[in-house]
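Next up: just one chain, as structure tokens, the form predicted on its own.
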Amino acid sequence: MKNFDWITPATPEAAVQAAAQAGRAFLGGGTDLLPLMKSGLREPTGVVQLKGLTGMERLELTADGITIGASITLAALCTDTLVQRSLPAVFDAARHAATPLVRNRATVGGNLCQRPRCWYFRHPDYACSKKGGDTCYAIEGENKFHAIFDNTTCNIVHPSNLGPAFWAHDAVVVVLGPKGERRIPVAEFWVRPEEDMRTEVALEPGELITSVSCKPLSGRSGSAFEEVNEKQSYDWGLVACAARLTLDGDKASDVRIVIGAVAPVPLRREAAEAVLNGKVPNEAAAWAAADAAIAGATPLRDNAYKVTMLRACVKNAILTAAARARKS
């Protein structure tokens, strides 16, 4: 590991102002960066940390929704009562993620811009397509945990487990940077490999994730994330799904349904959603929506397990929501 500076900035207009010099990354939890760098994927001339930013560990209802500071540890997320009450699949995806102690260091800002977890694009030796190079070793290689959806470019999973929550939810990113502030629509954060092999997340140099503003539950309205990973504890999922939908009587409406773990992006299944608009959400309304949700998927040679295993997971997500709305 390189030599590098520690910034400790006070407010995020100086975080973002230190981190205008070339060179330099924001440090949140930690959980991230500092492998990153010890595996020389990022070696920074300068560290800004995040921790006790003015206004970035603020958790509170506001007019726009619930505001979720970005240096909000996932720990407070999943012991939170209003995030429980009121985003159900955030809750639910924060108290799925990892051990209690990395929990207590990993910010929100950090779980949705972590770097993919493929060990091609983690290892030194490997000059994958994702580092520059022209080869996805994924493809012929050991891809047990890879993509089986949009996995003809590159072939990573994006490893956020918030992301499909969030965006269950119909979140904004609030953003900070050298021009100022700007509201990203969780839609509109992902990019993909096809769009720019260098990021996963549309932020620009200097940018900052300062909050996270999340549409909370209203009405006879329920939500959930379902997860499922091959150990209990300090494992990524292997597959996903944040689902959220309305009774309308007995019928669900205004469904979401999103899936992670699966694609180098979180996908929203809006075919799935259809599927389950107008009906009672019952288990052979939620089994057929999630028929919808498989439809595509081009599994490799090690991964097609995830297609089985995706749709009982969509499934066990819209059932637990709808049993949430009728509590409701």
Contents of the next structure:
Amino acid sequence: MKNFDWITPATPEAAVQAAAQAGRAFLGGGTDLLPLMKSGLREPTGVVQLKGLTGMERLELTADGITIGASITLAALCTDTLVQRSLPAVFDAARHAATPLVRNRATVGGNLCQRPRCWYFRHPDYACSKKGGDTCYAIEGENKFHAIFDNTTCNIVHPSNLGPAFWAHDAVVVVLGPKGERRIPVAEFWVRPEEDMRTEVALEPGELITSVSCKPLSGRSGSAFEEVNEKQSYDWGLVACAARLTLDGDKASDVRIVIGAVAPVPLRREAAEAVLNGKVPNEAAAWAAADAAIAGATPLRDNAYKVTMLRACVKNAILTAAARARKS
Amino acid sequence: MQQDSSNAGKNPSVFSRRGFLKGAGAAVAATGVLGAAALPTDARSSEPTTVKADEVVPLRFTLNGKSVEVKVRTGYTLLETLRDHLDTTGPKLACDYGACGACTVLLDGTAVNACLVLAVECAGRKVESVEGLEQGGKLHPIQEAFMAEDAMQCGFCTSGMLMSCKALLDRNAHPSHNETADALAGNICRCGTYFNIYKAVDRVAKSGGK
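Return the structure block for the form predicted together with its partner chain; the form predicted on its own was the one displayed.
Now the complete complex, all chains and molecules, led by this one.
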């Protein structure tokens, strides 16, 4: 790696101030930044350490819901009883991610900001459209792990596990920047390639995620995150789904279905939610909602399998969320 | 084991410069070593401590129970610092991307990929590698169990496996089979010795860590 200025601020405000200079990067757990730097995809002139910044390692119930500091590690998230009880989809998503060694370092903020795993993007020799070139090599190349929705411009899939789970819990991403604090509803946090090819998230240069606030389960409700991987360890999902629902009598209400790993950004499937709302969330209803969730898929040469797999994944997420709601 | 790099601590000039200490407080400035004193958060200046990209700075941390000092650049990983500058070659360089676990060390008791940690992040912290498992000529119980259960073949993953096993047993003296498999999911063994590694962990658990 190239050497860089090393800056260790004590507060989020000082970190934002330090990052105002061009060419600087925030370091959370480093599990994505260091690989990007090693392969030359990022060459920051300065790295701003986030460890120990005031307020960024809190995890608590507040008036806003459950506030998760951006420096909380995935390991802390998937061993926390408040998260397990009140945000089960988030708990599941953190538990599935990467490896135990990576989870011990990787942070919530970093999980949302990690760059895509597309092998053309990650390969230093491919000047793909995401890196300023004019071609998405995945469209005609090897596209087994690529997008099956919204894939005409750039075929990445968003790698964040937490993204769909946060969305299922109506999260708000709290961001600090040179102009002060902003609160971004998670639905508005993602940036499609058609909007801006250079980024996947709605952060301005120098802005820092300080926390994420999630709506906890209440009443007879449940949530779940399901993912299918090619291998168990150090792998990103082939397909993923976060589901949340509340039981009104024996019928589902206030349903959220968000799919991941199948499009350049996580996608909320409102048509699938509409299918399930007002129905008893049994296997037949879950399959019907899953059919709505996969509608409109445009798979590429090598990834049609993802459509079938996603259908089952959505069904499973719904049934797990429903089973949890019945037990609550 | 060599504890210092060849010239760390011998050149007085490294202690007199103030560049990287600017604003870090008198406790550090007096010695000039990154990590020399653990500063309470409220004593830290609002002006961030900075090490410049072109600087070589002395870094102090605890390695296997002993305080070590080594000169580093900001772009050094913990893994290359251990292997290339502190003669601590138990942690292996294999993938360098956090995928394989051959470089596993404990950082303040937590198992991490040393290839994904910057050396400068370790200032004042505790690092344990496989070299620290043996105490006073006596192997750690997990090392004994690896031998008893034949839990290695080529041995390249072993030093990382041992550290992940130690981290697991330190927090859970009686892990179930699934807990062991989960805890070792970041350590890859291409010889496929997993089953005997699980048996080695069971052996330590059953013997009460002895």
